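Okay, so here's just one chain, in structure tokens, the form predicted alone.
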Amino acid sequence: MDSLLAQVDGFMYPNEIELQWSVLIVLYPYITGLVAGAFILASLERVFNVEAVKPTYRLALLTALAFLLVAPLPLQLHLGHPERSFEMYLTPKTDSAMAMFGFVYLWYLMGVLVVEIWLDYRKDIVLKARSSTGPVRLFYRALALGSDDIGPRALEIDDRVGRFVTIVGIPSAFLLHGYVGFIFGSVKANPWWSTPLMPVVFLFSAIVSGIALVMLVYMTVSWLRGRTVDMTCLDTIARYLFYAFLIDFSLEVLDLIHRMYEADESFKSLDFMVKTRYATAGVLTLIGIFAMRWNVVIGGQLFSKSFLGYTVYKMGFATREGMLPAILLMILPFAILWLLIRVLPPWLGEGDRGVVETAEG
């Protein structure tokens, strides 16, 4: 107790101590945000047209997905008894935005991007059971859920309804990562998370980093497949990151802005903290939309409430909030994408196109 005691600086209050939210709270807002931005780069094409996009748009999906299904992890593990996290969903609570937030993860996940990816390669499903022999025809067949028309009719439909969903799914986008940043908006008594600004920020800074994260995959999974970059591509993904990344810049400075404006004593609290630096390189952006999230987490609860002392923040390694899960969660949706291109490749190469047209004769 002694030594935890020499880490503060002033005077807290003894529950000002320890930090409650560690990095596994750092991790959560910022994968979600990844999910976000990455499905709002996949409705430039699908809703905006702009087809030059068009070889990210499976690749976006697929990443948005595996992303998404790792995003409550951190969650999970945070709790000390996660089966209670089902408890949202047999007695909701309505007037609380942290448990209708699984309500708002599902309807994104089963009702938004499951539907939209199904819809995507209902086709290419359909055509690799008919392709197919053994395990595999019955696993295709099984992920086809019955359906085996393909005609052009059918296709129609599928793409009306495809868009209609991803019309719909940006709202939702907007909605899954927003609420993250309304929770620490409303919270009245830390000055570094309360502020109007919160949500827009913390949208903007996921468009960023999702955009980023998927031009990076798209590069490094043409790299792996040895074929060329499609550079129309890469660049209207880069103006579009570059564009994202000026609002988003720009919302960071209103809100300082705002801060020295106000001029409290709250804002003197916050000026030992590094300010978040973003680059228009892929990785310095993930990076730097990732030290957003460390400084309004961690930061935001590293000074006293009574504003007259510091505490410090030391991440273990191998404990169950520590450095180790943290980078074992980062992995899993790679990982997990991994698997979701073997199964749904998100381009249609020499080699796929051959099988289908064998298929389609």
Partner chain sequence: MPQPLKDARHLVRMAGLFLVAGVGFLVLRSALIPAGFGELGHYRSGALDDNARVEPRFAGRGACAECHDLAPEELAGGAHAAIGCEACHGPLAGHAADPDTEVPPALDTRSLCATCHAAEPAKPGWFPQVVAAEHAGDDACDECHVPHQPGV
Second form
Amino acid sequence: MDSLLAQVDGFMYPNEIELQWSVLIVLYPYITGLVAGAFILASLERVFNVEAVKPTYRLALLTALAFLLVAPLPLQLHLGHPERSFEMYLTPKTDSAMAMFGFVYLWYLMGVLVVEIWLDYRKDIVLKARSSTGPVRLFYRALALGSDDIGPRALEIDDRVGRFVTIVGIPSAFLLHGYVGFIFGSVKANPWWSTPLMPVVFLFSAIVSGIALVMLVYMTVSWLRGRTVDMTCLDTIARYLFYAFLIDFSLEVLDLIHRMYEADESFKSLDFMVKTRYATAGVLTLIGIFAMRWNVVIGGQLFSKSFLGYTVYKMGFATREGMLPAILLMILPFAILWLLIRVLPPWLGEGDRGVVETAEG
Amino acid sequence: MPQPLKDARHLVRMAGLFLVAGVGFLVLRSALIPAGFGELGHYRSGALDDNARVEPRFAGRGACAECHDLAPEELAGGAHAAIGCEACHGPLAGHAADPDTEVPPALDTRSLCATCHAAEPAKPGWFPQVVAAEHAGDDACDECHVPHQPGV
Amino acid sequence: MSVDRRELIRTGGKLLVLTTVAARAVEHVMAGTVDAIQRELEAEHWWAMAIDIDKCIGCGGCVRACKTENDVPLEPFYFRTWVERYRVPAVDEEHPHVDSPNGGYDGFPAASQADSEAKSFFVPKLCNHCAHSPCVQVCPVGATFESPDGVVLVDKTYCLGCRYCVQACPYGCRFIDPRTHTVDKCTLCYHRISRGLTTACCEVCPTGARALGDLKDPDDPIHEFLRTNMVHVLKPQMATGAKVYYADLDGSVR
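Complement to the form predicted alone: the form predicted together with the partner chain:
Zooming out: every chain and molecule, the one shown earlier first.
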């Protein structure tokens, strides 16, 4: 406690000395961002018919699902009473930016991602069920909801509905992550957060990080399978990555210029923080986006709402909200992805079943 | 009679699953919402009682007069008249309820008087302040002042 | 193709039905919101606090009394009410020197000589019991709320401990109680005021620098206070409807 006090420079309201939102709350917008970005990449192929990115379509969907499953965990871990979190579904308060997260999350998970993946994989699931025996067969039959219908008509319907779901999914992905930005952007007490640009900035950095992630996953998976990487695909993805980054970067700079020019009361005392923001905004990597999230979530809490002082954040290691759980939470979605890829191999549709066996073996 | 859903049965099953889940949610929800929620606003009305139920530890100025009629009179004319007894004597709800078991602790005037009267530039100018060491040396304040009637 | 169109219309129809059902469900889920203004009009009391800066001597009695009365953790730095000492250099209103050692619990060490030129004063702080509380607004589950008589309270059996309200309070009045892992804040001594007592902090304030007031009671001295003083609330630009009124508050106070 004394050490916390020693970190304070200037004056902070006494209750502010303890930092409220830890590294886990940095992870949360970061992970939902990856989800939204990966999904938007997937929908490029589906809705906008960008054929070049087809090899990553299913991979992107599975990646999105894996990360979406993990997204609420850092929140849960952070809550004082995780066992009460279901109250968000019982008595959500309409005017709370956070209350709707549960619903937006469920909608996106069940209404969009699961349905889209299911529709897209249905044929493969049914084929798997037909070609396997015993419990494996049961499992895939259950996945297919007991249906065996993969006639051309059924598949066509699937495709149509799937397309519709994707079209609904794009605004949903925007909603999901723009919404996370709004959770921060609507805190008027905190000038570092409170800006209408926040959801937009979150959104575009989400797209950047999500696309970059899928690109990396694709390259790794190809390498693990001993396949050559489809260069046109990579080129196209990299191009979109660049566009998204340009927009994201411009938004961040716009926000910065706006703050510097307005130079209101909060800015004057906080200019030391703006400099760190500049430094981090320039880095084009997944790490860069993470740094941006860090800058928002942690940075936004380092100064006092009295604008008269600031503190530093010291992250624990093996504590409940420390570095170790954060690292584990970042590994977890990859483990889930690995599992998902085993159950629903993205390259089944390519027709070369032999590869599946080697990938699984 | 054509069967429009013939090739979409799996979709119907999926929709059915969602419907069951949705209805299940609504049923569970009505069962789990705590009693009194939403009666007065978006909260559990019982929380008002929870907050009101706490036992006070400060009895309040009125309470002391019931038994200590001398002290307030003593105070009445002096500069300390407007001060609540418990500002100096500490929380005494227990004493007021049962004076025999809980006796108020003795007070050390040197530290007590200084909490209010120690000189400090941020204090308003009208307030009487002293630097204890210069004003009283090592003496206790009540050697010259009567706490209830501090004027000399 | 024509079959497809029919199919589409059917799907559309089904969607329409589903949306209606969903709308009903949302209505059901969102039930129980009472109009705030209506509430104020009907209330029996409408609690507020008057603070006179020129009377505060920084004795810290209110801080100690509050911690005792409400069982606020003594350690480390949690306060439902605290006192700040401002020293404002005459030439630089924007950069006051502020301190609040242990919230003023042990009083204030005498200021150094260097600062004696500055204008200085004490500012007691507590929850402003805002009529449009940003903290109540952000609570996702309704675990913090404005009582019918205008006091912002916490339902400790319902709070998730998500800390969003702590972030949302512009005044730094909330903290997480390390024992219960739920949020804690000034209740305006709800247990006392509903028994007809004043708050613990007002009870022990030797100079009457702080006084509980009931805006609904026409005889309450707070009306006189509001009428005869130049009154200010903290951070009025936040439009929180703060109900802690300060007389003689300096512009440098945040």
